[in-house]
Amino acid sequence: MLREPAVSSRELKTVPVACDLAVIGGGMAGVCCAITAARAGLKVALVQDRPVLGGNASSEIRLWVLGATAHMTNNNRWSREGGVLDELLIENLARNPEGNAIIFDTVLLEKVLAEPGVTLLLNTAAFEVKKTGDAIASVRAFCSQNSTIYDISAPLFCDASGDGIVAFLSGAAFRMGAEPEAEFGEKFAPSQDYGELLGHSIYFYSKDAGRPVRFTPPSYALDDVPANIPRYQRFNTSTEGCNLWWIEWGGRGDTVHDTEAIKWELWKVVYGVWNYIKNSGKFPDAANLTLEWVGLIPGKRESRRFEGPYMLRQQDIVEQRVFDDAVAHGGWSIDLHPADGIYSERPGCNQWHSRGVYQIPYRCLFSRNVGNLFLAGRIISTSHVAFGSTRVMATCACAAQAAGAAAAICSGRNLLPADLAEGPRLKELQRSLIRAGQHIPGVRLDDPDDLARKAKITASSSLALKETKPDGPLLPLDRSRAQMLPVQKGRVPAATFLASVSEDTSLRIELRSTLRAGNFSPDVVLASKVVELKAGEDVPVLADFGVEVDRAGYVYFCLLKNERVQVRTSETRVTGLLSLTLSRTQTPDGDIGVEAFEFWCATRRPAGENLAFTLSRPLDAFRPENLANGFARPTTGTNAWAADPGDRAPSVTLSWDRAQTIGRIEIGLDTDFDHPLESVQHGHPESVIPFCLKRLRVRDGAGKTLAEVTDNHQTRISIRLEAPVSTKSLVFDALEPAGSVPPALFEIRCYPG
């Protein structure tokens, strides 16, 4: 029994926590930053003010993780973020293809707990900062569940808290609201009438109870939804969860200090909407529906943005400007919302895309005036307009991985974030990120320690793709369709497609390319012709343009819209090969600093078949030398080795003139970077990406098995041998693909230890 006498006051229990890096905020950004730093050997404290990890992606809010892929609705092919985030999303796919938010909570918690270097403090909110000079010395945080104060000291801090509580308390320069057009020349800068801040959203779920269910609204529910919500006609009984992102409000207020008031207003709206659906009499199919879940806290879009040495701006995104210090990428649209949210008569958002992905510079990831403070998540250094794109969770997470990797380089060397902004240290940072699976557009891995770069790389076979079998469904040309093909510099091969033609007609076909190498917007017409087609089945459509291209890259064989024609597809799936559909054209309303172009989008599996075609010569796009070219996803080519489908024992061999000591091997696989892998709700057609290699064996030159990987579903395989071996060759046996796709690899790297 514990008894204490009455006293005038007491102090809370205080626990000191000393670490190398303190990460404040356990959303997707904080999680990826902490895991990255811990894997590099740092002692990390991860402080999260909620009971679960994930922030807006958690079961408390239930927004899906998304970024550059944008649900496959733009031209950013193979743009899914890599590194730690990719690992998390692939693991979630394997366990949770249905998109259950509770399961995603467990994936995040398990991955963090698996890192012995991470001290995880849940339900713990930072409230005080102590500084020494212009650097943070410690952060105090309170855990409401155990009535304990944690005094967290570290040489380096990363604020990933969303509102930037540590950055704010430390005196870091910040902004809130929208810059006028004159400051950065951003033509999309919003007017006061539109509003300067994005609001919060709350989601809700319903379910069928199997019998009629009554609903009595709480007294605070919004009355008369049609009179108060201009877009009320968009409500129905089938839309759920994140698709109601436009239940948004708060952009006219202080999105930090007014959050509780904003939450109550959103609850008022949600319960009013549900009352309208259940009791207005306009939705008879809602009789058996019950309200299963309503968000307990709002998903917050915008508050403070902190200033780094550079502020990303609209032109950087639209023009895809190149930065020497690029460390991450984005690709979501510039997505601004009217400040009045659900009460606005304007569209719920204003989205404008660039032609491709853009780089995020390292100088956006640390404070310009607090020397040891990294910035991560939605608080990084951007203008309000650029923030409209960088704010989404997958982009936040991959930039935060860069902050974690930078902290690892700084730690132990008495370096500050700014010390890595240029020169050899910056190159070291970029190298460490790409080694860990980060994709930095246009930046090739330059790795002098990689022994595979010195090897002769051969294969038991390589795919020489000359045709895809005409065994798929017919696809109507009710919209223009295209087949992407990776070609080498020189003459483009002719392609023959098969069509079902209902009556004699003329079909326009075009050969297209891109304005910029590495982009996937087919906006350059290299050649065009009209072919005459007779009515019939399996009518050949010859696309022979006689065109030469001056660089390797993807070309697009486009069959333009003709409702008298259906084109034959193929069930053949191949790494780095996609068919596309013209979905829409981005047409800016006036001069707002964005470009007009067409969107040619891929379709999700199980649809999205390639077109059936026969080429005049095979594609030389799957050579084993690709495995050491420094790219681990399709860019200006497949960057992959793929085996011939008839090869019963596909393998790759690395050979050296003299014996090499090898202790660690890194392998990059194809988990279809074009697939968005939304973390919740959306659902996915499979739990393992069919392009992925499930089983792989590594042998030495004498045939001895050094390692065997079984039941793999991840993008990256890291093999650390029990003891380094000395060998003149390594053989990689591709034992079992996940689907009926030719075995493929993106990269192999070998290190002494």
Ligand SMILES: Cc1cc2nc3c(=O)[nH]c(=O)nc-3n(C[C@H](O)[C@H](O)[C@H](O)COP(=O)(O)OP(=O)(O)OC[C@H]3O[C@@H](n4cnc5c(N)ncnc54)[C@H](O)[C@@H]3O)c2cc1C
Given for the second form:
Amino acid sequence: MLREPAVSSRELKTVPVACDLAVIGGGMAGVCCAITAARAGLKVALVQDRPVLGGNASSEIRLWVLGATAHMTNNNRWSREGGVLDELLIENLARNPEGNAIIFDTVLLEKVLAEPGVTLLLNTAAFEVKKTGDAIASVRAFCSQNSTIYDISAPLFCDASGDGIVAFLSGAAFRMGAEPEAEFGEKFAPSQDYGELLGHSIYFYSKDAGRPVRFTPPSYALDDVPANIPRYQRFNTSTEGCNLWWIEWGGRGDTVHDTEAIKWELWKVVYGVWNYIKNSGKFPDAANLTLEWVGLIPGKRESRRFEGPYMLRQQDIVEQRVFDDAVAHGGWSIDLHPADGIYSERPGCNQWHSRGVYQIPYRCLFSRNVGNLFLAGRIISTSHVAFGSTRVMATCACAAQAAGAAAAICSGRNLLPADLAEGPRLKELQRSLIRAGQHIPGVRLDDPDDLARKAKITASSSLALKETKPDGPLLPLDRSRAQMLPVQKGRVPAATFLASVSEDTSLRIELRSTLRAGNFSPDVVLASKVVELKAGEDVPVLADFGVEVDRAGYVYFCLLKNERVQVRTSETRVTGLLSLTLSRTQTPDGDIGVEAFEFWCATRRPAGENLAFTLSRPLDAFRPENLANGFARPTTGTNAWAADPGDRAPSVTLSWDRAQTIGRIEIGLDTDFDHPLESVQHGHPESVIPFCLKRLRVRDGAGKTLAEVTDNHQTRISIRLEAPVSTKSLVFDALEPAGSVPPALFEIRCYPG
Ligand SMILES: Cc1cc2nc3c(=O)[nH]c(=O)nc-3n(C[C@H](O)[C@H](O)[C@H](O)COP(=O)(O)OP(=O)(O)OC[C@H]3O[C@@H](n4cnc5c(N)ncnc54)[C@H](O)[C@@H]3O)c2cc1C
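Okay, that was the form predicted alone. Show me the form predicted together with the named molecule next.
Every component of the complex follows; first up is the chain already shown.
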């Protein structure tokens, strides 16, 4: 028995934690930062004030993780974030294609637990900072579950806490609200009337109980929803979870200190809405419905933004400005919301896209005045307008991976974040990121250690794509459709499509390209013509434009809207090939600094078939040399090797004049970077992306198997050989694709150890 005498006071138990990097906040940003740093060998403390990881993506709040792909509603083809976030989302897809938020929690927890370098402190809230000079020396955090204070000391800190608790306490310069237009020349800067902060939201889920269920609202529920909520007609019995993002409030207040009050207001709205659905008599199909879940913690969109040496702004996003210190990318729209949220008469959001993805500079990822503090998540150094885009979780995670990789370079060399902002150290940072799967738009991997660069790369066969079989459904030209084709510099091949034509008609066809290399916004009409089509089935549509292009890249064969025509599709799927539909046009509301352009979007599987086509000559787009070209996803070409579908034993061989010592091999596969992997609620058609290789074998020059990978579903395979081998060649056997597609790879790299 423990018995203690009465005393005047007591101290809490305090546990010291010494590490190389302390990450405060375990949202998607904190998780990806911590895993990245730990994999580079750092001892990392990950401090999270709640019971599970994921922040707004956790089962406590249930937002789907999104980023540059924006649910495939923009022109950002193959733009899903790579690296650790990709690994997490691909794992979630494998286990949880239905999007169960609780399963996603387990994926995040398991991945963090798998890193021996991470000390995970759950239910532990950071509340105090001690500094030495302009650097943070330690952070104190309290776990209410075990009544323990953790005293965490480290040479480097990363604040990924959403509100920036450590950055705030350490005196880092910050902003809250919106910059006036004059400061950065941002024409989309909101008026005070619109509001300068985005509010919080709370979601709910309902379920069918199989029998009538009553609902008695709590006394604090909002009365008379139609009178109080201008957009009340959007409520119905099937809308739940993320589709209720517009139950938002709090943007007129202090979104840090008023959070509890905002939560009460949101609960009031949620229970008022549910009362309206259940008891207004307007929703007879609600009789059997019961509330299954209501968020207990509000999802926070915006509070403080901290200042780094550079603040990203609207023009950087819209004009896709190029930065020497680019380390991550974004691609969500600039997405601002009226501060009055649910009570506003205005639309719930105001979204403006760029023509393509944009770079995020490293200088946005550390404090300009607290020397050893990285910034991650929604608090990075951006203007309010740019934050409207960088705030989504996949973008947060992608930039946070850069902070983690930077910490790994600083650590042990006594460097501070600012020491990496330019020169060779910045190049080292970019290299380490791309090696780990990060995509930095326009930045090619420059890897002098990679032996694959010095190899001759050959293949058992390479896909020479001349046609896609006409075995898919007919697609009406009720909207304009396009087929993207990667072509080499020179004359563009002619393409013949097949149409079902209800009456004789004239069809306009166009050959398009992009304004900017690497974009997928088909803004430039290279040639246009009208073809006369007779009524009938399988009518050939010859698209022969006789056009020469002066650079390799994707061209777009566009068949413009014509209600009399349906075009034949193909079940053939190939790495780096997509068909598109003209979905809408972005037309700016006056002079707000955004561009007018068309959205030509791909459609999710199982739809989104390629058009059936025959080309005048095969595409030269799948050569094995692509495997060492420094890009591991489609950009201005497929950047892939793909085998001929008839090849019974598809393989790639790397050979050198002299024997090489190889201890580690990195392989990049195709998990369809065009497909957004919403983490929860959305659901996905497959649990393994069909373009991915499930089985792969590596042999040495003598045919001896060095490694065999089975049951793969991941984008990256990293093979560390038991002992380095000395060989003049390596053979990679692509044994089994996950779907019925020609086997393909994006990247092979080899290192001595
Ligand atoms: C309703 C709503 C809809 C949105 N829609 C989307 C969407 O569809 N897709 C998308 O990707 N993004 C969406 N966003 C934006 C996105 O969720 C946030 O911008 C993003 O979560 C910010 O990431 P973060 O890691 O900075 O913060 P968070 O996700 O909030 O993570 C921060 C973590 O730090 C923890 N923490 C806070 N204080 C402390 C402390 N003192 N000590 C320890 N830990 C602490 C928090 O508990 C939290 O887990 C939406 C946001 C909201 C609110």
